[in-house]
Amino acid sequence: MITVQEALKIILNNSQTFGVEEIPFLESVGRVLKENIIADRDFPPFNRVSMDGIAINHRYFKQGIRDFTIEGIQAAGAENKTMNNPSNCMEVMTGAVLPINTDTVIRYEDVNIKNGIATITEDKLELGKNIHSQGKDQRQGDVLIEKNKIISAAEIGVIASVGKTLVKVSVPPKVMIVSTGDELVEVHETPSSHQIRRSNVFTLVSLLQKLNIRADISHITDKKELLNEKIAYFFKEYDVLLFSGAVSKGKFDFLPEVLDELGVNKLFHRVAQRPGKPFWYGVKDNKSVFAFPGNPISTYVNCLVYFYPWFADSIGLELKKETVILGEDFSFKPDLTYFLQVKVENIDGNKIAFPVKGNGSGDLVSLVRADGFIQLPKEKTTFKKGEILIFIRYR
């Protein structure tokens, strides 16, 4: 039995790579970007009036000067425009071009217009006020986003705004989850008394689904042949396989029988965690197979721990480490490292994370009432109100 951080050093030593496509990129949101995103012009890419007012060269209301005659209007979208006398002032519109020979805007508000004639009712103007400077946002061949970012709707203007109609993208995985066990009947049938609905299945889907990852699912009884059969075929057509089930002890768990007789490579079978402790992971021609334990908490837990890291780590994508403090005393025996269920509460500005209390690992309903787990080190057994803890944010 390995620890936690050796099954995941493992894990990651094992991450894949699925390739880069283009598409469009309004169907981009969600995906990870795999192309830096370069200026194409200065940001903004003319002096921008930023207020609807007047513009005027700040040097006359220097001279004391506060009433200007308007020459013409600068409106949003019409090319610049040139104001001939500099002791006029021309009316602009927010998003114009700043027009020639002026420098500084006052808004409508810090304005009296009469006859043709604009006063100004400030006493102090500064100069270049309300004016969006030509490249004062960045510049023509800057990076304005980096490549491995998750794209969402802030990156879609970006990429807008530069004229990409196409983007650079990871492609995702091919995944097949599949559940086991002749326990189980589909979501839509009445169980009998010695039967369960399957969930398991559609729960890891959902956990995908937060990585754009759109998974296909198959259930297997427990038969050993008819698994041999289907997870080869498996094999063939998918990138990964994550399985719930059939890799503990019992004498219908033959999974891991299976995947030996598959050829796939066996890296580590049993983790000196709870829940979880069952996990088996393998490789086969550089795919990869996750076997999660059947018990709920188990397949929930080990796939945010394992699986998101290996597949941001298959795409190049950092995942941010969050930590929370402990909202009250908590003791665990056993030597194993211990993904405790936890509430958070905002607190004065800080995440505290109080323990919710479940029935073992296959409470499923437990999941509702927790945020998510914080994991707690197998050197302790005693963890103190106060101290800062790992904590794996499912909610």
Second form
2 protein chains.
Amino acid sequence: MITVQEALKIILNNSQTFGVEEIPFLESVGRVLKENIIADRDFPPFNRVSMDGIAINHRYFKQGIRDFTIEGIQAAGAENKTMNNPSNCMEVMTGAVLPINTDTVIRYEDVNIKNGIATITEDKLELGKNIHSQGKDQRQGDVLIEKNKIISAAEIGVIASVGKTLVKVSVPPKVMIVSTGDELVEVHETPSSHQIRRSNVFTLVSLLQKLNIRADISHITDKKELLNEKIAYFFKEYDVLLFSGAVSKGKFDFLPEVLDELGVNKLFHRVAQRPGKPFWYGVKDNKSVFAFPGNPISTYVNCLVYFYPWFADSIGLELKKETVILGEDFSFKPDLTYFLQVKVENIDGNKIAFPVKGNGSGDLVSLVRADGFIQLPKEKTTFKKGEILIFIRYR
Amino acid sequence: MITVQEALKIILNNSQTFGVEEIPFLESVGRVLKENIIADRDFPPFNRVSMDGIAINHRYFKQGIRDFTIEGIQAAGAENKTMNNPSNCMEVMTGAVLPINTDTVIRYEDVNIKNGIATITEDKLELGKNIHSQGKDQRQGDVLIEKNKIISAAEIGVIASVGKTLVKVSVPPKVMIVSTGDELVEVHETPSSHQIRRSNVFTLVSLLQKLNIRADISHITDKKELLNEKIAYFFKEYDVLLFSGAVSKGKFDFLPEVLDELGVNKLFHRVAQRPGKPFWYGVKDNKSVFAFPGNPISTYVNCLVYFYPWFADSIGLELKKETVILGEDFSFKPDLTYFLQVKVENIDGNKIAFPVKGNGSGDLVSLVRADGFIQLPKEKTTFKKGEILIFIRYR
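Please move on to the form predicted together with another copy of the chain, as the form predicted on its own is already shown.
Shown next: the complete complex, the earlier chain at its head.
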């Protein structure tokens, strides 16, 4: 049985690319940028007034002059004006171009205006004050945002500023999520006493939605011919297949057999971990098949531990490892990597992880009480309060 | 001039409610749940087999018997079967109902099967092993998810399990975002040398999108009559108005005057903070008007510091304060609360905040290099490496 690390390595060796598309910039939040965003002009593009007030020529202030005749107004959005008499001043508005022949701005708070004369009330005045000078932030041609970044509100502002109505982002894969298991009924149905409602496919849809992937869903009953036929069709229509269930040792766990018949190259089956051990992974024509065990927590944790990094690698996104501090002693004996559900408290800049008690991989309600999983290495059995561990967050 | 704390208190005193709507559960990710989710039956609803293998009556194992004749199969999704001869065994599949007259499951890994006889290879066997017993996780009628929680993938699974095809969530407010300023041109236009492209409205749209609010946008040039007319209309159509610009001391900053004329009750103007000081806030007929200063960072930080908590309070969501550890010494002299842009590194379970150098509130590109703002209290001027500070995250 291979380890979590080995399994992940195999999966990352099989990441794919799905190309690049151009979309309206305002729809790109959460997507991964696939082009550098370049400054089309200087930032700011002109010597920009950054306070409402008056603009003067600092030389006259230095000579001791405090009274300045107001020669005119430079409004934001107006063409650049020239102050004709250099010992005068101009009223200037935030966002305006600095008038020609002026070099310093004094805000209204530090000025008295009476009968067309502005009197500066401050005794100290720095040359160039309250001017956001052309190119101070960035020069034309500078890279403002590097590609492969997730686009957030901060990037949207910059993308708008440089006039990119369309922006290049990675295309998400077409994903089919399939549940199996004859015990499952639809959400709107009332299950008989031996049945339960489908839930894993919807959990997976939501986990993928977080990655901006819209997935389709399907259910196949535990019949070999039906599995065979439907999966063959899915391979034609989708880039990735995700399964939940039918990969364990049960009499009706036909999935590995069917995938083999369909020519999918099994790269591993079973990983030394809990929950989620019977995970099956294979590839056909560069298309990945993630067949997760059907217990709710198994499906959930495997999607986070394997599919998320595979997707990030596929679209060129670097995932940062997050760590947390264990909040209480914990022990786990079996020779398996254990993914322990935890609630993480933010305490004084530290992230402290407290184990959430659950009743095994079938206890889906326990997910509601946790924020993620910590990864307990298989080489150890006891973990002490204060230890630093890898955290796999889902909220 | 009021403090950040006073301003926030006033704003939270004016939170509103926008009601509750029922939507398809799979569309509810990121929304705030407005009903308790109750267990419609026990979790699990029956004594559920949790491993593929055989089910026996433990009494016979205890008597030393290791060979059990296979009487039949209990598949997942099949009605509950009865084992007629209590010294026999039944093959059982994960997810199946435990057969009547059995009480313990042995996984296939610990059994040899030959000629219809299953021989247990283990010497120790706990009564009730590999059975996820009825009601062990939750009892019928238990609250599985409490209302006012943000719905994530974990909640979606539980909501599906209890058959809630529709789920009650809070209705987001109808928001209009208005930019002002004659220097602004559209994103697709090429600005003249004294102009820049609009960006703040798009940043605000994206920040609100993160809260699952879809906002409309508009631009009004710096003309009083136009402002008056358009804002009067917006009050009819929207629950909240967000402005960017025209609230400072400029000659064309008509917004406070116009809002006054329209009967909006000004609750404050100017807050002892940087950036974002000229922030104006008022209320008309319970409708909030957030008029943010037009500098990009001012608009951005004020949306996070004021609109976000107002919205959370309005829909009944409890926001948790996040803290970080300052990564290097920093000083800020003015008697203002300072919102400092920082990049946060996750180091050994600690969140360390490193200041991001920017050129003031106009430097929107600096937002791309940061993850959020730390809030430096106005009472202090020097902040030492290692201090714990409030963190306002935007990515």
